[in-house]
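Read the single chain below, which is given as structure tokens and is the form predicted on its own.
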Amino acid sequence: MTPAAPTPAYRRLSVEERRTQLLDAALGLFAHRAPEDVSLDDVAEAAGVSRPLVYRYFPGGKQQLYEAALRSAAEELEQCFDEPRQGPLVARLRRALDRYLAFVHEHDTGFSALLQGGSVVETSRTTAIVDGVRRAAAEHILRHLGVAEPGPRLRMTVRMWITAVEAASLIWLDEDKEPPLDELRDWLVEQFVAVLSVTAGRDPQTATVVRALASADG
């Protein structure tokens, strides 16, 4: 008689592993439901644990869990623009936007709640987390442009474009994810080049950046 296969040994998760498991479960729920529509029971069920265990790791309840999940999503979004500064700028922007828009696609409802605000769990802390993503993305873009000390017009142009990317992403979700992602990405890259060119007409620093980009592409 063939002996039965041994039962896999149960492995207790470390504190960090368990916390990550709960955050992953919460992010999965927030990706497709507004934060106010997600309960701690929902998170516990999705993670396969008890509600008291969720409270053990997040004693502040749903608000603390939401903010922690938001920080986790923010860190992922910030990394989208952390592209190695090698090769043509346009190619780097395309790769960065591919990652950013993939996140938008995978976390559609949660992304809308994150950027549009109005959630019952929105606070000054959650607003600061979102603003931190925007500022980090802008800093990455400025480094891609090779500008160590950007003037107000160039910095404003980059931050305006980041806002345009957010707005376009939200409209794209509202329009049933049309046009296709690759078309949306290319259009946003073309917009960036266009707004830089407009600012270059009024700002010598931006004009220098545009000339350098044209030379590199050439």
Second form
Number of protein chains: 2
Amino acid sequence: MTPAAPTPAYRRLSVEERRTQLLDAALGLFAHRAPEDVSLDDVAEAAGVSRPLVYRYFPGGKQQLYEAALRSAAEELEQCFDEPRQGPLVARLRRALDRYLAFVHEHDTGFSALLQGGSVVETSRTTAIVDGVRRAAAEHILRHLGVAEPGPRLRMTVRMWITAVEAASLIWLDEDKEPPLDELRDWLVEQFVAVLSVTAGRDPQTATVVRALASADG
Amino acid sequence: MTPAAPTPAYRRLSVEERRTQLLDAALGLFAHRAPEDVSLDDVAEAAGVSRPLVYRYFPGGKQQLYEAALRSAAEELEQCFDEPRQGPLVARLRRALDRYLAFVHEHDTGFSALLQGGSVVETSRTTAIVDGVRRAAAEHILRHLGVAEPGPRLRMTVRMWITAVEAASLIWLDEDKEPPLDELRDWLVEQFVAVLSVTAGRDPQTATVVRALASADG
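Moving from the form predicted on its own to the form predicted in complex with a further copy of the same chain:
Everything in the complex follows now, all chains and molecules, and the chain you saw is the first one.
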């Protein structure tokens, strides 16, 4: 028997692993620079790989890189609101917000840059990706509320709250992450319950949801 | 004495009047078409003027036309929240929202198009114009709340509500203007009082504002 060949120090990454590595490097750069100021060369340098390799993965240039990074962030964000349907509703919402705010905290100004795009990178496609995250978050929340066919008032309330949460995260980053993360999370949850309660006064379906919220968590 | 010359049937418009006429025509077109699909020729036809005249006013082409229309809409929107500081606060807020929602109703899909831009027209300049309207609305509201130096929690609450109102108007246009305008207005006012009350539990400054609201309007 011949001895096994020693494992090479440099392991070849799979296509998917390499792609993830490059997108991680790009997201790191977006955290400190506007998307239009991040070149493929910068990504090569940050990832410690050759420039031709980066160009092979993103032949469409920085626009393609930005869209891929946005799509990858969007997938991660959508997973934040994918929470098992167990236990009190308010506790589930807090866990989802914890994950979401951890993402905002981790990606910092890269989060703002991704959401707001920039002069070079904004297209109807990137707007659609961001809208897709908002829509997915709304769907997740409506499912948790246990409503099979949410009416317009309940849907509008949930979508307004999601927009408000997004605005809060951007303001929070602008304001040097004040208030502390835990307080921000609880504050947002309280706001959700408050606006749902307002809608409950105008919409019997939402009133049922608010009663369920109170009985399960009270 | 010679008799006065008869007034010509065709009155020459001043530069400002002509500009306003052309922007009104453009806003009308944006109500039915994406900004990138509105050409200067379309504006000339809609306004019943010659094409060279429109090109003289907007030598920068459709990007300049769009920005001018956005700026003109922004000025009108900012005025919505410019309300005399008299009478109960809630009544003032209702009047401001009445004006704002009338603007949304009148400009219809043109309002969405202006706010959301499009693939051709979105630039950091147009984003700055829209952000300027949000900031002006927040300033107006904070002044009405009678707070000289609003702290971060109160400011964040007001800015979140403004974003939620903006989201509500876009959803409202999408949902064939349901619920009716008066209901939407009252619902938005109630939400504002509700989120302020939530913040009051965490912030003494906001608690003072909420007490003043209750005593003046209760």
